[in-house]
Every structure is written in structure tokens, then in C-alpha cells.
Amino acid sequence: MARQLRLLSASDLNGTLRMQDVLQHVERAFGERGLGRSEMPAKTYLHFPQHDGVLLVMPGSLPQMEQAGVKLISVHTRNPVVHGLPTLLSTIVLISPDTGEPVCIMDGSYVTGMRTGAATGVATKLLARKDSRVLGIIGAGFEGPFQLEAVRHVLQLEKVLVNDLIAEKAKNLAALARGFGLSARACETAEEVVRSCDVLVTATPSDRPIVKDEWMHEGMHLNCVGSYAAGKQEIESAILRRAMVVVDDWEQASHAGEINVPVSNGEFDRSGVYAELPEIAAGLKPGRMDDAAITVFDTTGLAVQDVVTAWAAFRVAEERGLGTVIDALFR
């Protein structure tokens, strides 16, 4: 019998998931990938130069979990001024592997925030020192609250320090952290954040390094979230050369992640990468082994993170009767 198709808007989805559950789903997805039990063809790009736009297509499948889907991300830079729309629009289509039917079309921004936070959370759990107490966040935009939410579930945090080019945004994220009972404040400089934190998140679209090697100290863990395209870089290459570097996926990271600039100019290569996070999540390699090491996680975002998180949100939406349902699309 034909399945129904559920449509879920951003407001339908908001609040459907708990970060502690998404951390488990994303860790499982990484583990499945590490064991070779996922399919995730490279991101495909469609260009619309006449509209200053590009569309990214990210398909992914987790056969053991009977979950598949495709995320579509449009980046149209004229949208805010010309059309009153955000620059970035993302849509996820969930496919039922047994019949190939689409079972859900949802706004992708909430799932992206949750799964990107969860990737940082899983990496922090596996790579940060267990006694890390201070989280630093540089870049307090859309992703910031999800990053905070994930890290506070994997560490016994005491303090959060935030820096953003827009002071108001840093203050708002610090206020959110205080709402969780943490000591938190906005810092005027990135240097103050880096020098004082145990775990750092960089979540900016910067194309020149913000974090300097001379600010680093022993035992730190860095989650580099912001780099998403060739030419983007948030931390100095010298940090990578002396750190234990873990990427989510070598192909994606070397083309678009934090390591892409040093790889393209010959300052860094695959021999400098300790592991892909899926290998550690699958138990094939250990995480942090040395309390003094600096660890870096370069996350570009894997389609399997979207698939597993979106299916979890879809299941909750089904239970709660959220969204709009279309009967039998193909009849």
C-alpha cells in the first residue's frame, strides 16, 4: 500500500528532538560509516550564476537502519535583499529504502543545527580531556546554541566564553548558557576566548585564520565547524601541524573543510590526519590518548548525519501528528 507523504515546516520541527538523543543517533551513524555500512556519494553542485546561486545535493543511506534521504542546500546570496529570503535554504527529502517512496519533505535548518551540534558533541566526547570545564565559542550565529547544547551534554561544563564580531550575538549566547546554570560571558577578542578555554568551537564563515597558534595551550580540543568551501579557514595551519587531527571525511575535508587551504598550498597532507571520526566512533581507533595533546576535529557535515537526525524528527512528527500529510502521491 502506498505510503503517505508528510510535509514538515521549520516551526513544525522546532523542539521535536532532544540533543541527548541526537548525540546517540549521530554517533551511531558515524559508527555505521566507520564499519563501511553507509552510502554517501560526494556532494554534487548545480550552479545558477545568473542568480548568484548554487545548489548542493547531499544523498545518504544507512542500510542497517533502513534510512535514506537527500538534503538540498541552496545558497543564493541575493536572496535577503532581492527576495526577502535567507541566503541559505535547506530541504530534506526522506526516502523509504524498501519502495523508494518519499515519506517526508522537511525544512532542513533545524536538523542541520542539531546534527552539526551533535557531531561536535560526539567528537568532543571522544577527543577532549574528560576534565575539560571551559567551553569557548567563536561565532555566535545560528549554529551557536546547538553547539553549546551538544557540548554541555558530553562534558561537565562550568564556564562558557563567547566571541562574535557582533557583540550583541555573543551576549545573547552567553545569556543562553547562563540559563543552563553555567557561568558565561561575552569576550571582546577571540584571543581571550582561546587562551582561557579547554574546548573551542569555531563557527564563523571566515576565510582567514581567526585562531592563532601562539594562543594555544596543552590539552585543548578544537572543533572547527565553519569552513564549508574551498578557501575557508578559521585556525592557523601551524596548529594543524602539531595537533592530533581528526576529520569527518577526508574527501570532503580536504576540498572544503578546515584543512582545505593548507592541503591546497602543500602545508598539510593526509599523513597529518590521525583518523576519520567514523573510525573512532566504530572503535577501530582510539580517541585521545595523551592528556597534553592538542586535538582538532574538522567537521564538514556528512549526509548520514542529516539522514539519521531527520528520520528521528520524522518519527516524532508522526507520533505527534505534526505537519501536513498528503495521501498517496503516486496514485
Ligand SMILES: NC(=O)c1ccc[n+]([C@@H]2O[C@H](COP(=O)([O-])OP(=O)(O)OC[C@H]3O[C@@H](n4cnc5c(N)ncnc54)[C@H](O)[C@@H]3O)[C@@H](O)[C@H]2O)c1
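For comparison with the form predicted together with this ligand, please write out the form predicted on its own.
Shown next is a single chain and nothing more.
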């Protein structure tokens, strides 16, 4: 018998997941990936240069968990000003592995925010010094609150420093951190954040380095979140050459992650990558081994993160009766 299809909007999904649960789901998905128990073809890109946009297609499957899905995510930088729409627009289709039926179509923005934050949280858990107490965030846009939420669940944070080109955004994120009982303030410069933090998150769309090598200090951990396409770069290449570098996926990172520019320039290659995070999550390689080392996590976002997080949200939506249920589309 054909299954019904559940439609979930952004408002249906908000608040369906707890970050501490998503951290566990995403870490498991990384582990499955590390053990070779996932299927995840490379991201496919469709470019719309006349509209300053790009569409990413991300399929993924976790056979051991009986979960599969595809995410479509567009990044159109003109949207807020020209069309009154968000820069990022995302849709996720969940597929039942046993029949191939679509069981859910959902807005993907909430899932993307949660799983991206969770990836940073998992990486920070495995790569940051355990005594890290100060979090720095450069880029206080959509992803900022998710990054804060994830890192505060894996470290005993005491202080948060935030910088953004739009001062009001930095102040708002700092206020959110204070609501969690943390000391927090907005900083006027990125340099102030970098020099004063133990763990740094960069979550900007920058195509030029905004974090300088000379600002770095030993024992730091960096999560480079913002780079999503060729030409994007948030930190100076010199940092990569002296750091323990971990990527979520070499192929994706070398083409679209933080390392893509130095790779294309011949300044960095695969020999400079210590591991893929799934290898560490699966226990195949150790995480941080030296408290004095600088560690860098380059995340481009894996489809298996979307799949495991979206299925978790779908299950909650089923339990709560959220969204709209319609007959199968192919009837």
C-alpha cells in the first residue's frame, strides 16, 4: 500500500529537535561514514551567475539506519535585497529505502542549521582542548545561534566573543549567549576575537581571508564553517600549513571548502590533511593529541548529516501530528 506524504514547513519544524540529541545523531552519521557504511555521491552544483545564485543537490543514504534522502539547497545572495527572501533556501525529500517512496518533503533551513552546528560541536568535542573556556564567533548571521548552541553543549564555556560586519547582529548573538548564563560581548574587530578565544568559529561567506596567521596562538581550535563554493576563503593559508587539519570530506573540501583556494593555488594538498572527521568519529584515528597544536576543522556539510537530522525531525513530527499529510503523489 502506498504511504502518505507528510509536508513540513519551517514553522512546523522549529523546536522539534534538541541540539544535544542532534549532536549524537550527527556523530553517529559521521561514524557510519567513517566505517564505510554510507552512500553519498558528491554534491552536484547548478550555477546561475546572472542571478548570483547556485543550487546544490545532496543525496545520501545510511543503510544500517534505513534512512535516505536528498537535499536541495540554493544560495542566492541577491535574495534579501531584490526579492525579500532568505539567501539560503533549502528543501529536503526523505525517501523510504525499502520502497523508494518519498515519505516527507520538508523545509531544510532548520535541519541545515542544526546539523551544521552539530558538526562543529562534534569536531570541537574531538579536536579542541578539553579546558577550552572561551568561544569566538566571526559571523553572527543565520548559523551563529546554532554554532553557539552546539559548542556550549560540548565544552564548559565561560565566555563568548562575537564579531560581525553588522554590529547589531553581533550584539544580538552576544545577548543570546548571556541568556545561557555566559559572559559575552560583541567585539569591534575579528582580531580581538581571534587573539582572545580558545575555540573559533568562522561562519561568513567571505572570499578573502579574514583571520590572519599572526593572530593565532598555540592550542587553538578553528571551525571553518562559511566556505561553501570555489573561491571562498575565511582564514589565511599559512594557518593550514602549520595546523592539524581535519576535513569532513576531502573531495568536497578540496573543491568548495576552506582549503579550496590554497589547493587550487598549489599551496596545500592532501598530504596536509590529518584525517577526515568520520575517521575520527569511527575511532579509526585519534583526535587531538597535543595541547599545544593548532587544529582546524573544514566543514562543507555532508548529506548524511542532513539525512540523519531530517529523519529525527520527521519522527518527532509524526509523533506530534505536525504538518500536512497528503496522498502519495504518484497515485
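Only the largest set of C-alpha atoms that superpose within 1.5 Å between the two forms is called the rigid core. Numbering follows the first chain given and starts at 1. Because the structure is predicted, anything quoted here is derived from the model rather than measured.
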| request: Establish whether a shift of 2 Å or more occurs at the C-alpha of Gln50 between the two forms, with the two forms superposed on the rigid core. | output: yes
